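There is one chain below, alone, in C-alpha cells, taken in the form predicted alone.
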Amino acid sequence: MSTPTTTNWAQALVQQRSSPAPAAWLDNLRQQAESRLDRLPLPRRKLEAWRYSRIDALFKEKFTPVVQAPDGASLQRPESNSPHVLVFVNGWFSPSLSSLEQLPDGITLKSLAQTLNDEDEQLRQHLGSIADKDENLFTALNTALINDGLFLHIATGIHLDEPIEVFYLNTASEEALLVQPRNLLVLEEQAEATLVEHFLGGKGNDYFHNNITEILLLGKAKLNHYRIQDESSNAWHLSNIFLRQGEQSHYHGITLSFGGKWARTDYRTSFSGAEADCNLRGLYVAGDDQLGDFHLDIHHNWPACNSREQFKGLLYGKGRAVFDGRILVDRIAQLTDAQLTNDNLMLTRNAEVDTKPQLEIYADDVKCSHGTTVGQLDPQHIFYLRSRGIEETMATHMLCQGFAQEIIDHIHLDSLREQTLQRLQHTLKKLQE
C-alpha cells in the first residue's frame, strides 16, 4: 500500500497540469499513469533497486512542472557541427534555437508536441509501449505529464549519415522546476542513425530532470547513441532508457556522466529477435556532493543474442557512485553471450562506491561473465612517470585519462571524443585545487 507521502508528492505535481492532452488516446495514457501513482511505492532504501540511492531530500523539494514552452530568445544557440539540431528548453522544443536541414524521405524528426498535433500513427502505436508502466513512481509521473520531447521515425532501409544532436537546456528560475522530456525512437528494418544527447544546466540551477526514452529497433536496424550528462551542480537527474531490439539489430550506447548532485541512469533492455547485439558503455565522474548512479537490467529473452556492458568510474573528494548491473538469461535464450564489467578508481580516501554486478542464468548453453574492481592509483606507476621527469599532478592526470580512455575510444565521432577528453581534463584539474 502506498504511503500518504507518495500520494501527496506525486499527485501535487500532476494537479499542476495546465491543459488536457491534444489527443484522446494520449489523455487515456496519461490518466492510466496517474491512477498508478497511488499504487506505486515511494522509492526508498528499503527497496532493492533504491538501496544505495539517497534521495529522501528529493521528496522534500517542491517542484513546479514546466507546463508550457518557455521563451528561448535570450538563450544562445549551442554549437554543433550537425545539420540536424534540436534544442529543448526546460523540456520544451525551441524552434528558434534548433536547426533542421532537409531530411531524406522516410525520416520523421520533430518534437513530440508537433507530432501529436500531426496525429502521427507511429507515435500513437508505440508511445508508452516499451516503457514499463509499473517500473517506478518516476516513470508513471513522466507519463502522467507527457507534453514534449523528441520523436524520431526512420523507415525501412533508410540511413541517416549525419548525426542528430539534441540539447536539453535547463535554465534558471525562481522556482525549482520539474523538467520531463519524453522521447520515442523507432527504427524500422535495416534503418541506421546516430543520436547525440547533451543534458546541460547552468551553474547552481535547481531542478529535477526526469527523462524517459523509448527505443524500438526492428530487424537489422542500427543505432549509435551517445549521452552526455553535465547538469547543474544543484540538479537532480534521472534518465530511464527502455530498449527493445529485433533480430540482428545493433545498439551501441555510451553514457558520460559528469554533472548533477544526484544523477541516475537506468537501462532496461530486452530482445524480440535472435542474433541482436547490445553494447552499453559508460563513464561516470563524481566529486564532492555528487552521486553518480547506474542501473542496468539486460533481459536475454531470445536465443543467440550478445550483450557487452562496460562501465568505469572516477571518484574524488567525497564523491559517491552506485553501479547495479543485472543480466537475466531466460531458459529459452540459449547461445547467449553476455559480459558485464565495472571498474572504479578512487582518487581520495573519502570517495565511496557500491557496486553489484549480477548474473541470473536459466539456460545451459551460454557464455556469460561479470566482474568488478575498486582500487586506487598504483604508487609504482606514479613513481615510474615521475622518474621520467613528469610532475606528480600530471602523472595522476595521465593515469586517470588512461583509465577512462578505454570508454572514450569507443566514441566514433571525432568532435565528441575530443569534447569528452576536454571535459575530463577540466574535472581532473579540480584535484589540484
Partner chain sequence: MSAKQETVEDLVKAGYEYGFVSEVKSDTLPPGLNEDTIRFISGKKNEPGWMLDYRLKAFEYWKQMKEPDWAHLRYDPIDFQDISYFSAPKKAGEGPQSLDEVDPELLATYEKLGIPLEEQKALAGVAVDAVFDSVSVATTFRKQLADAGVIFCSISEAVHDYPELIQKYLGSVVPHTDNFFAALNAAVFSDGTFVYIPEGVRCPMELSTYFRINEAKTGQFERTLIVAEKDSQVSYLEGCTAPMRDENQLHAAVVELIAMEDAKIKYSTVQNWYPGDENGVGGIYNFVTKRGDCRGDRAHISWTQVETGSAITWKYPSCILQGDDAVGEFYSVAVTRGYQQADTGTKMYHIGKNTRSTIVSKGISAAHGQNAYRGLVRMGTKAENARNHTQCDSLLIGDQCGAHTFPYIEVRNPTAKVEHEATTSKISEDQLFYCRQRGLKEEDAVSMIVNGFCKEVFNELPMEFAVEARKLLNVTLEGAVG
Given for the second form:
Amino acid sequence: MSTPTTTNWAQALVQQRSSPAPAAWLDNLRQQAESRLDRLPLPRRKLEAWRYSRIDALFKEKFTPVVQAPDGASLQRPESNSPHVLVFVNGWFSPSLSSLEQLPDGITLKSLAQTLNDEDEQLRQHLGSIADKDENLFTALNTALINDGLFLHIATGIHLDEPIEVFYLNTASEEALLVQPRNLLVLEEQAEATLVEHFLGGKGNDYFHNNITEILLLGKAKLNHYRIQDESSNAWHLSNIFLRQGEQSHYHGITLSFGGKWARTDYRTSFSGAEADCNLRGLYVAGDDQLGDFHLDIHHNWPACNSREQFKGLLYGKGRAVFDGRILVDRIAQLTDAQLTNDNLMLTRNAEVDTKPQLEIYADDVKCSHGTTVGQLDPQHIFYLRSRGIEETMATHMLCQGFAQEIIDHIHLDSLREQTLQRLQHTLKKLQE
Amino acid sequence: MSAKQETVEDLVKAGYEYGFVSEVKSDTLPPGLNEDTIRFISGKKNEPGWMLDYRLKAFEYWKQMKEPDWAHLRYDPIDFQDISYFSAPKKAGEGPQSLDEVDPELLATYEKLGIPLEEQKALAGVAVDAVFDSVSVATTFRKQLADAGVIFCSISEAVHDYPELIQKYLGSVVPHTDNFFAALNAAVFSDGTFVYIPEGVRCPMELSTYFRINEAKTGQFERTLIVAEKDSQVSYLEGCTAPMRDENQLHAAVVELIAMEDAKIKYSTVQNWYPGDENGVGGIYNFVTKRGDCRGDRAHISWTQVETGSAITWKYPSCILQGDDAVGEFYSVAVTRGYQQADTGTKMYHIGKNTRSTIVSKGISAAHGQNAYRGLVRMGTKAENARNHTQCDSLLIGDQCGAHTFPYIEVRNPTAKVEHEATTSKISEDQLFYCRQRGLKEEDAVSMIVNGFCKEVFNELPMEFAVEARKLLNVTLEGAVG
Amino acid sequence: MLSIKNLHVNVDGKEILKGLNLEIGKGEVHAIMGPNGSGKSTLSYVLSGRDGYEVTQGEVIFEGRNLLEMAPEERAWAGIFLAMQYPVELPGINNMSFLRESLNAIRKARGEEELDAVAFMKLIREKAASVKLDDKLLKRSVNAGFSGGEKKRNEILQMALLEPRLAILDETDSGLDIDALRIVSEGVNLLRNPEHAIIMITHYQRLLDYIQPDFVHVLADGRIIRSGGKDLALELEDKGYGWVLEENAA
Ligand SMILES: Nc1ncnc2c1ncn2[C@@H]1O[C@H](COP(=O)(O)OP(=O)(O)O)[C@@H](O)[C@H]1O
Ligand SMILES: [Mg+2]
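Please give the other form, namely the form predicted together with its partner chain, since only the form predicted alone has been shown so far.
To see the whole picture, the full complex is given below, headed by that same chain.
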C-alpha cells in the first residue's frame, strides 16, 4: 500500500461533511481550516512533536465522520451527582441524556450546535481564536468539520459552585467513527467554575476521538478542570487543550488517562497577563498494547507567572508511555517560576517509556527546573513491606497506589477522587492476576 | 543598581587571549572541494591506496548528504567550496625528525600558548602532539612511551607505520556514514593523533594534543583514534586555540575511542577556539563528532570538556556501553558569551547489563550567548539494572542570553533506572553581596561563584589542567571591571 | 569612628529609615534593639553597601571617609564586617578557600602580606576551635546545608578571622541554644578591644547577659527613639517596647 498523504487521508474525511454550517462565519472558519489541510504535513516520526507517538497506523484506518446527531435513546443515562450534566453521544449533544438545572444569571452552558442557532457573539468572537493559530493537522481537521461540542461562558464575577459534569460517550458502529467534539470555555474576570469531563467508550469499539478544547480565562478567573479518559480498548483518543490565561487567573487541571489503545493529550498554555498560575497534572496507566502520551507546551510570555507540571505514569504489560513537556520562557517573562516533573514506573518486562522534558529559557531572573525518573519499584520498599508481613502482590499494589496518590490527592472533589481510586485499583488488581 | 549592570557587561566583554597570528610560511591548498582536493591531500601524505579509497568513498557519500538543521543554532550557511582543505607549515611535507627541525616561530607559538613542547620544559610529564592547522608538528616523549609499548603518533604516520591497526579501527566507531560532518572529515581529514595502549599497560604519562588553526580560510579536520586494549589505561587531553579573524572558520573533527575489557580511557578537552568578537563577527564553527565504544566488560570511558571558545559548538561526545558493567561519563562546562552559541551534550547507549552512566552538564550563558544541552539516554532491552544519573544546570548572566535543556530518555528495560534533573538560575544578588561584604572584588566574586557552579566538572580534569581550566574560565568571564 | 547623621533610606520606594542618627566611638559596644520591621536589618545592609537601598538624605562617615560612596568590598577592606541575620549559601564554594580568599583580600588592602596555605591552615584551625566549629564544616561548601546554628557560628568564625574594625551582628543570637550563644558571645568578647567597635542588633536581653554593651538604643519606625546605658535594656525587658513607644509618642 502506498503511504497515505495528508491530502488523501484528511480530505477524504472532510469530503463527507454534510450540510453547510448554520452560520456564514462558521463556514468561513471551516473552509480556512480545510485549506490548511493540504499544506500541513502528515504527522510522522521525523516531526519532533510526533517522534515517539507512533501514529502511522491511524492513517491506514478508514474513519467515517459523524455528520448528524445520533439517536441516544438506547443508551443509559450516566450516573452523576451534579445538577449540571451534559452528555455527548459520538460528539453530538444528547438532550435526552443530559440534565441541566437552572443556572445562575450570567452563565451560559449549552451545546455548541444550539449556541450556533442562537448567534452567540461570544462564540463567534472566540471560537478558533487560539486553536486555529496552531499549525496542526488534527486541529485543522476538527475545525473543518465543526458541528457540536460544549460551550460555557461565565460573566464577570459569577461563581458556579457545583461542578459541571460532561460525558462523551462513544458508541459501537459498523464503521470506525471519527468523533470530534469542539469545546469553548470563556471565564470572564473573577468568574469561577469546576468542570469534570469523562471520555467513555463501549468495550472494543473502534473509533477516533479527536477533541479540541479552547479555554480563555480572563483576569482572576479560576477554573478547576478534571478530565478522565477511559475510552474503549480499541480507540484512538487525541485531546488538544488550548489554554490562554489572563492576569492572576488560576487554572488547576488534572488529566487521568486509563483507556484507549492510543491516547494522547496535548496542552498548550500561554498567558495574556502577569501573575497567573497554571497547574497541570496527569496520571497515565497504560497496559498491553496501550499508549499513554502527554505533550505540554507551556509558553511563559508574561512576567511573574507560575506553572507546575507534574505527570506520573504506571506502565505494565506491553504498555508504552510518551512524555514530551516543554517550558518556554520569553525574554520579557522575568520572575517566572516553572517546575516540571515526570516520573514513570515500569512494572513489567515489556513496558516502554520515552520522555523528553525540555527547558527553553531566554530570561535570567527565573526559577525553572525539571526532573524525570524512569524505573521500577524499589526492591527495598517491597522488602520493607514484606518484612512487615504484607504479601508481595499486595505490597506492589500499595506502592503503585502510593505512587499515583500524589496526583490523585490533587482532585478536590471527594466523589471523583474516590471514583479514580477505584478505577486505579481495578487496573492494579488485574495486574496481579 | 546601574553600577552593577555595567560590571556584568564588562565581565562579558573580556578579550580573547590567544588571538595572535603566527608568521609561519605555509603550504596551503586554494579553497575548493572536489575529488582532486582529496587526491591532493592523500598524495601529500603519500598515503596507500586503501586510505585514498576510504576517503573517496566518504566523499561520494557526503555529496548525497544534507547539513543537519535540528540543533538550536543559527548561522549563515557554510560554503564548503570556500574553505581550504589543506594547510601545512612549510617543511611539513617531510615531517620533522626532531624538535630542532621544527620552525622556531612555531615553537614560539606553542610557547605563547603555554604548551610545554620542548621536553625539558615539560614539567608535568605530559607528552604532547601538536597539530598546527592541518599537520602534526611534533610529538614529545616518544622514547619513554615506546619503552612502555604505547604508540603515540600522528595519524598520518600511523597510516604508514601501523596500517593493520588503522584499517581495523578507523571508522569503526564513527563510520563515514554517521553524519554530514563525520563524512566530510573522513574525506578530507589532514592529520590528527593515534594512540594505542597495549594489553595491561597503564600509560606512564598524560597524553596531550594541542590544536591550533593559524592560516586564514582554512578548515581543520583532524582525526583522533585511541585504542585501549584489555586492562589498559590512558588519560588524554586536547587543547584548542585559533587566531582572531573576522571570517568564520570551520573545524570538523572526529574522535573515536575504543576501550576493551577492563580498559579505561579518560578524554579531556579544553576548547578555546576563537569565539568571534563581541558583535558576533568571526569565530570558529566547531562541528565535532566524538564517540567512545566500550567494547569489553567493565570498560570505562570518561569525557570531560570545558568549552569556552568557538562561535558555534555542535558536539555530543557519546558512549556506547556494550560490555557488561561498562561505565560512561560525561562532564561538561560550556560557556557562551558575546554571540556564541553552543548545542552540546552527550548520548549514552546502554546495551550491556549493569552499565552505568553519569552526566553532569553545566552551561553558563552571558551577554547574547545561547547555550543548549542536548542529550540522549537509551536503555536497551538487555540493559538489566543499568543506571543513569543526569544533572544539567544552567547559569544565566544578564537578560539577553538563553539557556536550554533538551534531554531525550528512552527506556526499554524495566530494571533500568534513569534520573534526570535540570535547573536554571542566575548568580543571586545575595551571593554576590555576601562575597563582597567579605572583601572579594565583584569580578572575583563572580568567578568564584561560577567556579563553584562548575566544580563537579573541574574535579574530573587531570590536576594540571583543572588549574588551567579554572584560569581559562576566569579569563573568559573576567573583564576590565573598574 | 562611625557617624550617621539624619539617614533616610528607601526600599522599593518605601521609606524605611527616617532620619536616623548614631555616633559610635572606638572601643564601644552598642546594642540596637527594636520591634520587628523597625529597620534594624536595613541599617546593617546600608552600612555594608547592599544593593537596593536608596539613601535619600543624610550621611555616613566612617573614619573620615564617606561610607556611602564605597563598594561593599571597599567597606570590607576598610574594616566593616556584617554577620548576617540569614547567612547566604554558596554551593560548590569550599568554605576554607572562601575564608582564605576573603582574609587575603582584606590583608592585602591593609598592606599586610597574604598568608600562605600552611600559615592559613594553622590560623583557621585555631579560630575554628575557638568557636567550636567542626573542622568538617570547613571542608564543605560555604553555609550550604549548614544548620541555623552552624551558619551563625561560621559567621562568628569569619569575624574572628578578619578582625574587623567595626563588626555589625544582625540578630546573631536568634535561634541559638544557650551553648551556642555562649560560644558566639565569647567570640564577640575576644574581638572587644579599644581599637574595635561592635554593633549588636538583637531582640533579646539574653545576649546582653553575655556581652555587656556600653550603649543601648531603641530603633522604632526608622529612627532611634531612645538611647541609654545597659540599664535601658533591662527596662525594655521589663516593660516591653510599648513603653518606649508610648513615651515617645507622648
Ligand atoms: N526588599 C524589601 N522590599 C520591601 N520592603 C522591605 C524590603 N526589605 C525590608 N523591607 C521592609 O522594611 C522594613 C524594615 O525591615 P528590616 O530592616 O528587615 O526590619 P528589622 O530587621 O528591624 O526586623 C519592614 O517593614 C520590611 O517589610
Ligand atoms: Mg532583621
